[in-house]
Amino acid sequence: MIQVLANGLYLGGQYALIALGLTLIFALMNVLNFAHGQMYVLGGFITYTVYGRLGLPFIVALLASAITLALLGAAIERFLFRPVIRRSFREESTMLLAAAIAFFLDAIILLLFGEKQRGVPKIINGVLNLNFQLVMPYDRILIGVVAIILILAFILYMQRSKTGRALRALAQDRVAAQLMGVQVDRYSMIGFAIGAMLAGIVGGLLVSITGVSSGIGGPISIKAFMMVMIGGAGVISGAIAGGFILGMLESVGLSVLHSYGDITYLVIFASLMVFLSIRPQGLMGKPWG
């Protein structure tokens, strides 16, 4: 049981970071970023290149991934989403644009890095073994702790900083925030950059554990959407809760259902459909309409 809980917390920390970036973008711009998983993959490959190929320290590789994805996110918001949102009155336009960006990034990643799975050396060697009740590699413990620290730092940043307060105001009411002097275009770009940066950081963290390949962007995006739906679309606390809930469900499912074949996600998707039929706004979201 201790092993299952530890695995769930480890997975939940990573998933919560992924969901935070997606739900922040949705809250600010009402845009479902279908390319979020591809940003995760790109962050993993950047870390692989800097740390695994160039031999620079892992922290340098992680910073390179974060900065690159933040710049990419800012550019996507400034030159793609902003003009479409201004000129189009149909929400489908942004959805189609997001899907196009996802396919474009998939093609770029495939051309640059190929289709083989890539991995990097372990950040730290060794395994924690507590009387065989808990067996956890030290690198997973380190990455889990880093993920939780980043989640807490993100919450503090959103609560205490001027930029965080502006982003929260923009998410609550875009028109009212603009009337109160918030520069909507500037903070929308900052929010999109932060969301993309979080995806890149998680990709960089997990490349040393699970590796990275060009074909996993879509499944990562699906998991991110699941977490957002569980917690409530556009709700920061809901994204964190959704991430940890999915992590625990996956950990328990892999532990209990392993003898029945790979049906863990079949059970999770079925449970999610039942849950959304009862509470379509998610755990912490407001009723729609």
Contents of the next structure:
Amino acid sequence: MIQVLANGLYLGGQYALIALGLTLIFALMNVLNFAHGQMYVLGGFITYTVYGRLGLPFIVALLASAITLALLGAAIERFLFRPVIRRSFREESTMLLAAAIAFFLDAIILLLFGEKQRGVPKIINGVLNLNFQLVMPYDRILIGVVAIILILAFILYMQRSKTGRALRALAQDRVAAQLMGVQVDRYSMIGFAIGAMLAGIVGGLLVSITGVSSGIGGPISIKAFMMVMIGGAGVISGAIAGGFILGMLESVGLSVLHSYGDITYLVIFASLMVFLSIRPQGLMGKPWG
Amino acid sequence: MDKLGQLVKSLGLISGLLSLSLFISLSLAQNPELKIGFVGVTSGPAAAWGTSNLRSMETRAAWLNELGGVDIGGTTYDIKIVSFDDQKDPKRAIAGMEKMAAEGIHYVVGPNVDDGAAAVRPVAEANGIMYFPYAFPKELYTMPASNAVLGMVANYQSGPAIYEYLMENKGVETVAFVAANESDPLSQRDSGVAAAEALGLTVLASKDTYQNDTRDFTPVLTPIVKLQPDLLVLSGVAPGNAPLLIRAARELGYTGLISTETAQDAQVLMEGAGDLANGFISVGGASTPEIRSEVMEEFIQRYTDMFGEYNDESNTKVYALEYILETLKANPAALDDVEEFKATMDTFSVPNIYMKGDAVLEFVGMTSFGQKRQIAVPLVVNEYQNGEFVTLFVAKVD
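Please give the other form, namely the form predicted together with its partner chain, since only the form predicted on its own has been shown so far.
Once more the chain from above appears, this time first in line as the rest of the complex follows.
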């Protein structure tokens, strides 16, 4: 049981980090970023190239992923979402744009990095083994700890920094924030860049554990949406909670239900449907502030 | 005025002659095209399967065209590969096969998965198309179906051979299966379980599944590893998932054997699992270093030159186009009539240029399907060791 809980916590940390960027962008701009998974994949491939192929230190690779995705996110907001949001009053316009970006990035990634699954050498060797009651490789422990540190750092940044406060104000009430002097365009771009950067960082972090391959962006986006729906769209703490809940559900379900056949995900999806029919706004339902 | 008229006439004559000579030289220089289709998955999580197919075909076609084309019935053809990405979606596979029919193509490689291969059957049969799926359902290859030709060794052919080998040579007595929650892997798991039970192996786990988009397999494998089976079978595992599963199993402390009945890629295993993948058994490409010919070596080099990196799955996937072209050479009437192709399949036999020795290309499948609806690629069972595959044993289907 200790192993199952540890698996759940580790998975939850990963998932929460993936969901954070998605929910941030949704909170700021009311945009469902379908390309979030593709940004994760791109971050993974950049780390793979810099660390796995060029042989530079892992931290440099991670920084390269973060910076590239932040710049990409800023450019996408500035040149794609901003004009569309300005000209179109229909929400589905941004959804279509996000879907188009997802397909575009999928194609580009496939073209640039090929069809194969890619992986990098382990960043730490060895396995923590407590009499087989708890078995956890050291690299997973490290990544889990880094994920939690990043989540805490992100929360602190949002709570304490000037930019964080501006972003929260934007998420709460865009017009009021503008009237109070918040530069909406500037902070929307910063927010989108941070969201994309988070996707890139988590993609880079996890390439050392799970590798990366083109084409997994779509499924990752879907999982991220599930977490956001569980926690409540646009709520940072909700995304974190959603990530940990989904991680724990998967871990416990796969252990407890495995002898009943292919039903773990069936149970998860059925539970999610029942949950959303009772509480459609998710666990922490309102925009945060 | 007369002079001007004569000049115009002369210019007209000269330009006419020039056009005629240009037309004739172009006609002489360019061979007619023989279009061969590909309908399979070249994007998304399973892109590796179809991409290795398509790239194998494109590499071989470019090579043959460079040599001047392929002589079929006294006419030399340039080979043109027409491809369609079905995105692993049966509806798109049907659209792809319809596109092939619209282009007048009679020979198609693919689709790569069970549901796609089943979905295109009516379109192929209605339009006189022979297709070469990489999918295992027997009903595609048994009467009354007759247009599909299995492009590889099926798991119900390789599985028993692997289990028997491991029972005899490694003392395997217990086995556990894990599969992706999709039609291909699940059907491969079920036939693997049946084969294992028939051989007298004790099956410890046969219902464990995972979502194909799983990135971390530790929770999936935790309960299975606790059972400590002698052999863990990754039924129908995608090349991208294999290293992740192996790594998770080993890191959880599993020390037994791990095998699969699908083709894998050594580079992917090395990057994804490193030394933890040592000893992993798979049904490999049909041309491992020990048995491949110089032609196969050149194919690998050309593939690498064209696409930057070779894919070991192409060791098997190099064959389908070769079978199509060689059968057409054997009976040129099959160019437009697949019934002629079918008639030739029963007696067709030519040397296998990709292998050393006296191996031949021939159609097999009588034992499994009651008719020759499978290409004869050697059943090569590999073991991964330090970045490359080592041949464990070679067997023959049928």
